[in-house]
Each structure stands twice: as structure tokens, then as C-alpha cells.
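Next up: just one chain, as C-alpha cells, the form predicted alone.
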Amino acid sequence: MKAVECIVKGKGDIGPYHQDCLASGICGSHINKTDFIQALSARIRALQWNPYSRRPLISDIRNDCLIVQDGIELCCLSKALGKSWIKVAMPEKVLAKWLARGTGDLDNVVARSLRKSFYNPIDHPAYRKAKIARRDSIRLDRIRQFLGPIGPGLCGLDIGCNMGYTSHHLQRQSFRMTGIDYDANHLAVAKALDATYGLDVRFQNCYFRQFQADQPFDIVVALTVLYHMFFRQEEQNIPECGRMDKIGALAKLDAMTRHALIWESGPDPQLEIDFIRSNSGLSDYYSLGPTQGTGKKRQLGVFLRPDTSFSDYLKKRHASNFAGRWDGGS
């Protein structure tokens, strides 16, 4: 995906993808970077301007993920061009799995709540035209690019998960996800989507103060919510049962985070960065870039606990995929 974006948008470095292809033998063992870029560019241009390009072939649906057998470059190109849906080819057995993902629970939730819109997209053709507040997937794309292929055997916590968009995608990546949110209406949608997708995220309706866990989580996701937890509780009229002093809230968050806190800021990123680094063991910070999906400028980043093997792996992921694009070292 990153290599295609480099070709289409002229941003980033295609070098890491070239090295991966050399190491795996995909492009032979001697093709230089210049020739590699020219060949890839020619393939992308041929796809971009050819309306008769063959549709990507989906070979299976596994853990609610479409497995692309042929046509990955066209999929990446469509994503880079901002397309949310494309036409693909599916064998009958795969199509039957796709169509079997029912929306009965979700339809009932929508009918009961008279819901007219959703915060994030719903990955089902029946809701393709639903009104969405945040269609872009920049945050999710960067999080998945940062994490890489890890997932199996790891657990994650999504604080303020809303309708479970990030939780569901990381569960597809084989994380054992837990999502918490104080809004029962959001979680009703999240649980209904669990049934549609055939996933088993553990969703819990509570404030962070009320949440209890048996053990820490390998990663914790907190997109914008720390700003509200640390600096805006009183002005938002959060009930006493949900309030925590910010030092106590951070101490609890620190204890629950084994390796990495993936974070999106409020309007003052540096205030939050300094507070987290100075008052917790999550002292290594790395930027994943700016975001503004709802028109508000935010900062996306990750806080790592130093000197764990998992953190070392994530530092290498960051150096390979993000270094030089945005400021924000440790």
C-alpha cells in the first residue's frame, strides 16, 4: 500500500518495499531501485488508466477479512485514490460467505434508536450508503502500518471505542480486543456489528474509572479520549462515578499498558505528550503524523515502555515506515 501511495502521490520512500521484494525474491535479486520504481510505476499507470482492468480475485473470507488472490495492486491503487468500495470477483463459495453476514441485530438496533448516521463506516454492502461522520481511515491505516503483521496471542484495549471500528479491525488482525465506552447507544451498534462480522470483541459499558482488568494489555488505544479524561471532565459534566483526577487516571492507564499506548490528541498535543511522558513509564514517544478526520487538527502517536522486546520491535517498525515523515522521536 505504501509503495503504491509513493507512486500515486509522490510522497514517502519506496526503498523499504524494494528491499522486502529483494529479500523475498519477488523482483529477482539484482534489480536496482530506479528500475524497480520504473517497473512498478508502469504497472500502476496501466491499472490507473485502464477501465477494463481485471477485477481483483477474492479467494476466501477469513476472520472477516477478504483474502486477495490476485489484483492486490489494483486494491491498493483504489485505496490510494480514496475509493471506499470497488468491484471484485468472488467464487460462489466465497460469495455465499460474504452474503451470509447478516445485519439482523444491527437493523434492530438502528430501528429502536432511530439512528440516522454513524461515526465510522460499516463494512457491509447493506450500509454502504449510510451517513458517516468520519469516512477517512487515516488513523486506522497508520495504526495497522505501525503494528505490522503482529496480532496473534496479543490483547488490546480500546478506550472510548464508540461503535468499535478500531476494535473490530484489530480483532480481524487476531488481537484479543476489549472495547469500553460510557455510551450504551454506541456499544449497542458495536455489539450488533460483532454479530454481523462474526467477531468476538468484549465490549463493556462503563467509564474508565469503573473498568477493571485481570491483567495488563499489550497495547492500549485511546483516540482523543485522554484529552477529555485528563483536562475536560468537569466542564463536560461527567458524573462523579466517571471522574478521576488526572494523575490517578494516568497511573491506572500506565498499569494497564504492558508495551504501547496508541494515542490521538486533543487540541494541545504537546501538553498531553509532556504530561504522559513525565508521569508514567510510557516515556518513549513516536509520532504517527497529523490527523483531522472531523475537521479538527489532532496528533496521532504512540508511547512505548522502554526496554521490552515488543517495544523494540515497534521502534524498528516506526523507523522503517514513519521516520523522516514527521517529527517526533523518543
Ligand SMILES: C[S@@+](CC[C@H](N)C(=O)[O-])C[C@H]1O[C@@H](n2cnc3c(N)ncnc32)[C@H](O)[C@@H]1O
Given for the second form:
Amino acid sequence: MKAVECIVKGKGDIGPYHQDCLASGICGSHINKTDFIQALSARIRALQWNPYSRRPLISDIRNDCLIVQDGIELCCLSKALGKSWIKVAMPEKVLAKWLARGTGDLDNVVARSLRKSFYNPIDHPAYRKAKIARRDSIRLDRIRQFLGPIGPGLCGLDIGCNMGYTSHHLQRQSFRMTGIDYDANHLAVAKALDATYGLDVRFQNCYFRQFQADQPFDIVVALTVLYHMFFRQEEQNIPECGRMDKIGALAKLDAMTRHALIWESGPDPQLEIDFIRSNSGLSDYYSLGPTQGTGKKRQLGVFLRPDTSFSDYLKKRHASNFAGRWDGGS
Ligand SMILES: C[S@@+](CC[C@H](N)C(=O)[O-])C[C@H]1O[C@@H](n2cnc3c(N)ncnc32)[C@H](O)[C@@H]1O
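Let me have the form predicted together with the ligand next, following on from the form predicted alone.
To see the whole picture, the full complex is given below, headed by that same chain.
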């Protein structure tokens, strides 16, 4: 996706995609990076001239993931051009599987709570026209591109998961996910979507300060929530868990994060970056670029522990891209 976006926008680095293709055998080692980029660019430009001549072909649905047999480049191109839905071709038995993903639980939750809109998109045709606060999935694309093909065997925690959008997507990438949010209405939607998607994210209705876990998580995701936790809720006296100042909350976050904290800021990114880097072991910071919240400017990035095999892997993966985006020491 990122590679297609680079071609469409004429900027960015296709290197990590070339590496993934080499590693997975999609392209042979005799194809160097320059030839690879040239061939890919030619195919994408040809599609741009005549994008919808042939619909992508879906051959199966596995664990709620559509398996694209042919036309993945057209899928990515459509997305890079800002489309959130496209027409595809699929055999009848696959269509039957797709339509069998029921929305009964979700319909009940929506009716009970008189909900008129959602924070994130719902990946089901019945909710294609629903009112959505954050429609784009740029954050997921960047996170996925940054992490690469890791996922199986790793676990993740999504703090302030709302309706579970990021948790569901990371579970599709094979992370074992836990999502927490203090808002029971949002969590009801998240749990109903587990049923629709056939996923099993463990959702828990609690404040971060109340949350207990036996083991740290390989990755922790905290998108537009730490600002609330550290700088807005600090003085709140939450009955079940008493008061915890922002240093205590960050210490707990630090202890729960084994490798990486994937983060999106509130209105003052630098305040949060400085606070996290100077008061926790997550002192390396890599920017994934600016984002738009609900109409507001935000910053997306990743905090890592220095000198671990995990951060070394990520640094190597993005070696050509790191200049100017990596802040690895105070
Ligand atoms: C702005 S929304 C972001 C939702 C989601 N992280 C995303 O970016 O798509 C913030 C969410 O964090 C939740 N939240 C805020 N403070 C929290 C806390 N201390 N513990 C758990 N959830 C919290 C809110 O209920 C809300 O669903």
C-alpha cells in the first residue's frame, strides 16, 4: 500500500516493500531495487489510466481477511486515490461466506443506545453509509508498514480502544489483542463487532489505571488517548482506583510495554514526546508522520526501547528512511 502511495504521490521510499518481496520470494534476488521500482511504477501508471477495466478477484475469506487472488495493486491504488469501498469479483461460495457475517449483535447495540454515528468505519456492507468521525485508515497503513510482517506469536494492548478498530485490524495481522476503554457504550460496539468479524479480541471495560495484566504486552497502542490520561484525567478521583498521577500512570505504561508503544498525540505532541522519553525506558522515538484527528492536527509515532533486538529489526527495516524521522537519544 505504502509503495503504491509513494508512486501515486511521487515521494517516499519503496525500499521496505522491495525487502519484503525479496524475503517472501515474491520477487527474485536478481531483481535489484531500481528495476523493481521501475516495473512497479509502470504497472501502477497503466492502472491509473484505466483503473476499473478489471475488478480484483477475491478467492476466499480466511479469518475475516479477504484473500485477493488477482488485482491487489488495483486495491491499493483505489485506496491511495481515497476510495474506501470498491467493487470486486468473487465466486458464489465466497460471497455466501462474506454475507454470512451477521450484524445481529451490532444492530441490537445500535438500537439500544440510539447510536447515530461511529468513531471509525465498520467493515460490513450493511454499515457502509454509516456516519463516521474518522473515515480514513492512514494510521493502520502506516503502523502495518512500519511493523512489517511480524504479528504471529506476539500480543498487543490497545488503550482507549473505543469501538476496537485498531485492535481488530492488528488481530487480523495475527497479534493476540486486548482492548480496554472506560466507556461501556463504545465497548459494546467493539464486542458486537468481534461477533460480526469472527474475531476474538479480549475487550475489557475499565480505566487504564484499573487494568491489571499478568505479563507485559509486546506492543501497546495508545492513539489519541495518552493526552487525556496524562494531562486531563490526572486530577480526577476515579472511585475504583483512587488517584494516580501522570508519573505513576507512565510507570505503569512503561512496565506493560515489552517492546514498542505505538502512539498518536493530542493537541501538543512535543509535550507528550518529551514526557514519555524523559520519564520511561521508551526513549527512542520514530515519527510516522502527521495525521488528522477529527479535524485536528495530530502526530503518529512509535516509542522503542533502545538496543533491543526488536528495535534493531525495525531500524534495519527502515534504515534508508530513518534520517530526520528518528530521535534516538536525548
Ligand atoms: C479520542 S478516542 C480515540 C479512540 C481510538 N484510540 C482511536 O484513535 O481510534 C479516546 C478513547 O479513549 C478512551 N479513554 C480515555 N481515557 C481513558 C482511560 N484513562 N482509560 C481507558 N480508556 C480511556 C475514551 O473513552 C475514548 O474511547
